[in-house]
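Only one chain is shown below, in structure tokens, and it's the form predicted on its own.
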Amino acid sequence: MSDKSVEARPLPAVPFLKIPAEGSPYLEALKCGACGALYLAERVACGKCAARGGFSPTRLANRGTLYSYSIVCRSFPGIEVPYVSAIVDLEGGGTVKGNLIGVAPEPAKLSFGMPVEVVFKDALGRKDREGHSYLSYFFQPRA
């Protein structure tokens, strides 16, 4: 593999987004071996059962339901508004926050419990200092 092909691969926008050399990107949580609670960040102890250690990487599902949302109308300069900030309960466990795309940011177009799927796209054109692009995850309504 040449250096050019390595540079062409995008970087994950968050640590729990995994981009394998072969196959599709996915979200990964750490699962408590004692109680099964899922976490997106490194942990020393489980916040649910207080067990220490014993966490194992677990691939999260790409399907879920909209648990909650907020339509954001004011943001930092350079961030296009309005957009939908969503919290999604994934099938098989795990709750993840992200942006909901592919639907108008209007309450009449959104409903709690609506089926959504995780999609992976360029992170809105963001790049690091060396010019590497980022890959991020978004939610979109399921067809």
Contents of the next structure:
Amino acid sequence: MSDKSVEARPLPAVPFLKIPAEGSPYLEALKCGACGALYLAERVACGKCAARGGFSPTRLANRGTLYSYSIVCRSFPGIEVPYVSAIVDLEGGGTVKGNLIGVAPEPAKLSFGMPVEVVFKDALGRKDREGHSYLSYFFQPRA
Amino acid sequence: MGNDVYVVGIDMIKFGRFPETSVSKLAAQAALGALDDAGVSIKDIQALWCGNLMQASNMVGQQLLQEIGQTGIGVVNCANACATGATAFRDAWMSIKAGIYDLVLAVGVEQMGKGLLGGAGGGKGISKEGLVGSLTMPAVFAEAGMEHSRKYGTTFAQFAKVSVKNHHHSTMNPKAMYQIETPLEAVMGAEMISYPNTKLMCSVNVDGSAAAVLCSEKKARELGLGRAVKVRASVLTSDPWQERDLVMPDVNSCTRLAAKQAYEMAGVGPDDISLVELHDCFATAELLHYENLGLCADGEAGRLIDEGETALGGRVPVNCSGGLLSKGHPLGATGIANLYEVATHLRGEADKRQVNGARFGLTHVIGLGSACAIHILEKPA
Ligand SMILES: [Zn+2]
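Can you give me the structure for the form predicted together with its partner chain, which would complement the form predicted on its own we have just seen?
Following is the full complex, with the preceding chain placed first.
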């Protein structure tokens, strides 16, 4: 017995992207209870301080700034190029890597520290073997 | 008598593409070269460390002994990403340091395919490549280079000059994959792979092998110290926690940690180093390591390459072999090939590319993930 309405909902492209039943999607990190270090996946203990005290889910901000990037012009077969692979520092903590969209993939159009926002869109039409759609996150310039 | 460890034999094959042979036969060529260089037989060797990455589960070390002599010695097969060969060498060094053996062999070998290195994604769900950024190696190292640009204004041209220099060096190294000059316009105008790394700023995928015979001071005196190179430091580190290391594999802090320990162990400083073979897997990486290894102050790497200080004839020549960019980068062999280059200079046998008066040389490799191995060698007494 399958619930078609549930199956029709996209799945998160990465485990740290959360899609609540109500409200907007968001990115979530796990915060070390002892030192506050953030992780994008579960760890047995904290990589920074080795505490075993556990982690608490922390919602990451939807705004940040461009820390570093590369303009990817050659990738694996079937991957559309060029695109900007961006490292973004989010407001309030956490660094995430993703595609920077809404800007020409040219060095002159990109600047360190440029303000970006996190947006959620379909995962470039990619589907898994079972035909599921996925929701991913992207960065785009903000004013 | 001290407990210093010496390299008494070392060799590498000319790097290239050898799809028709086997990984163990490639390893055998370098192993026999190193044994002959030391003037010993496989029958004298007490243990073997064999570094290989792509066939790490295939007992390549034992296959090697099947090619050159099955003497029944202990064999350790080791894999540690691009630090694989250096790790094999270091573990061989430790066995002598510990007084377990007097004469051992370390081999690094790799048979590579063509194409891009990096995480292709796959597994469950959908491919993440090009969806949430890139995990290809050219992009990962481009992002690390652009972090340096962010801090210090390092330019595309400065990164490209690394390739110009290393390709120039390789024209004097008959064992390099390529011996071609690549002027700055050619490097910057080559196909862009992942800005700012063009195709000529990416290391060359090649097959290769390198091997070293290590021994105790007692054994070195027996064999003759004439060409024996002393291992003054051997250090291995992993990547300590860094704020952005979830998304930016960190090649800097493990190198800084290893460099500090290596200089302490050797009792020398960066100013004493005559030449360096460092992990230029991409042109962007080389400039980072000038600073990580203390060859200059933070922020000065761009000036170093601009002023030719790291070119042959400069203050501290870097990658006289041509480096991974031009000599080639057979992953598991690279760490010992770097040691071969430095040892060859310290023995005064580097011919046209000889660094005159070389007394101390440093080798550095990074296995992304990350592992950093640094060795400091001293010229024969
Ligand atoms: Zn912690």
